[in-house]
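We begin with a single chain expressed as structure tokens, specifically the form predicted alone.
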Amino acid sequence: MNFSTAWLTTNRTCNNHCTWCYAKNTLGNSQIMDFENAKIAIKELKKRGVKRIILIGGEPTIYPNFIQIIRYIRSNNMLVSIATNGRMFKDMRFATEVLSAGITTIDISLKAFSEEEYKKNTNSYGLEEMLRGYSNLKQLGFKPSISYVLVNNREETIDNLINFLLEKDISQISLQFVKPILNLSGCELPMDLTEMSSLVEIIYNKMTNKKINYSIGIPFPLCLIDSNILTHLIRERRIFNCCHVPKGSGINIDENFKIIPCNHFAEFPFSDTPIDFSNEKALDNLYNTEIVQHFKNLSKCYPAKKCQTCNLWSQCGGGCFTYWLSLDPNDYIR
């Protein structure tokens, strides 16, 4: 098995506790990724063709070996990115050290537009720290990306977002929808797919009017979006589907070195046994098991017969397949 991208969950601990977090049921886990074993895994990932490693959590910047793991990844000629709330970069010395270690990209998640709202969403006061961290990185000549998770379909949210971006002189934003949260009792769906598609149309009209540079991760079938607006979004390269699962192009390793299908399966590893990356056959043996093969086949399936003849299939993929664990695709796909 070869991969182009790997996600390493360095830790589940976090200085935020977001209400919509895909790993909110595991944040009480204080276990962290063993650094010496991580180095062995990174070596094996390089052999497997991995070009970029994304450090995730929890909050990766509070991982005890955060600087060291960045340096080690870079010493193996791989790119290294992080998904972060950005609060730790409030310390200029820390920000300088991270950049000196050779980090490639930093994506900072914007949680709210006011400190009170930040507290409500994350159980922490962190907006000013995040903004200071963003400013520090820019002062050091590094341009982090900013992302925002859409958790409701209110038009007011988009208005507040635009006003915030203009006020803070943030010129670009990446938007993503809150994804299903999987647990033993089922699949928790925070927003209806048709609500998401309607919100995309609102975003297009308002962002275009204000001349804001934006992109949107689309987790639902593209045919739910108005065809005229969809044409513009595709032409302007505003939409993306970053899911690696159907393509089999990525690998996600949790803090205990168990392989999970993607971040939203944090509680459901392919095996209860951690992968011993010092054994070159261990990863192949796992991917050849019946459960992994069944999962791969399931994730590649067309959710509805109509998808088989759709010329947007390669861009769409039917949306995040986790929706179809509890929804009938024939009720949505046009």
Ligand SMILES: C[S@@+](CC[C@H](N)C(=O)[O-])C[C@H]1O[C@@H](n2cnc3c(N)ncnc32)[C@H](O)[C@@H]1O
The other form holds:
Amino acid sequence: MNFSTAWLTTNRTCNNHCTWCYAKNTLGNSQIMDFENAKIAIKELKKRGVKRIILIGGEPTIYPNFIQIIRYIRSNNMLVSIATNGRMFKDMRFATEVLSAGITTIDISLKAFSEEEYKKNTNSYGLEEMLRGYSNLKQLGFKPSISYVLVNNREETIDNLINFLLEKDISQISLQFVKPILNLSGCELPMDLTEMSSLVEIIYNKMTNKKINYSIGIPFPLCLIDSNILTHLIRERRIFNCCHVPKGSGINIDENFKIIPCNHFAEFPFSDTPIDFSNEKALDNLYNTEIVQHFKNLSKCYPAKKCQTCNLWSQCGGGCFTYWLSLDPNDYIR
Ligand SMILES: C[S@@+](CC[C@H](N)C(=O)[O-])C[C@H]1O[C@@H](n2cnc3c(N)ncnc32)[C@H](O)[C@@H]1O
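Could I see the form predicted in complex with the named molecule next, after the form predicted alone?
Expanding to the full complex; the earlier chain stays at the top.
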């Protein structure tokens, strides 16, 4: 098995506790990725064609070997990115050290537009720290990307977001919709697919009006969006689909070296046995098991018959697989 991108969950510990976090049930887990084994895994990923490693958590910037792991990945000629809440970059010395270790991209997730709202959403006061971190990185000549997860369908949220971006002079935003939190009894659906599609129309109108540079990850079938607006969104290249699952181009490794289908399956590894990366057959053996093959087949299939003849299929892929664990695609797909 070869991959182009790998996600490493370095730790589940976090300095925030976001109410919508797909990994919220794992945050009490203090297990961290063993650095010596991580190095073995990184070497094996390199052999398997991986070009970019994304460090994720929990919060990767509080991983004890954070600087060392960045250096190690770079010394193996791979790119290294992080998904972070950005708070640790409040410390200019830390920001300088991370940049000099050779980090390639930093994606900072914005959690709220005021300190009170930040506290409500994450159980911490972190907005000022995140903004200081963003400004420190910019001062050092590095431009982090900013992302924001849409967790409600209120028009007011989009107005507040736009005002915040203009006020803080943030010139680009990548938007994502909240995805289900999976658990053994099914999954919690924080927002309905039709609510999301209506919000896309509001975003398009408001962001265009204020000339904001934005992109949106769409986790639902594209046919739910008004066709006129969809044409504009495609033409302006506003839509992205970052899901690697149907393409099989990515691999997600948790802090215990278990392989998870994607980050949203935080508590559901393919197997309870960690991968021993010093055994070069271990990954292939796992990928040949029935459960992995079954998952791969499921994730590639058309969720509804109508999708088979849709000319947007390659861009759309039928939406995020996790929704169809609890919803019937035939009730949604047009
Ligand atoms: C789990 S966090 C880990 C990295 C870091 N601690 C952070 O807050 O960015 C990675 C990203 O996933 C997003 N995220 C968490 N739960 C989500 C959910 N249920 N649906 C969509 N995105 C989610 C976060 O907002 C963040 O942008």
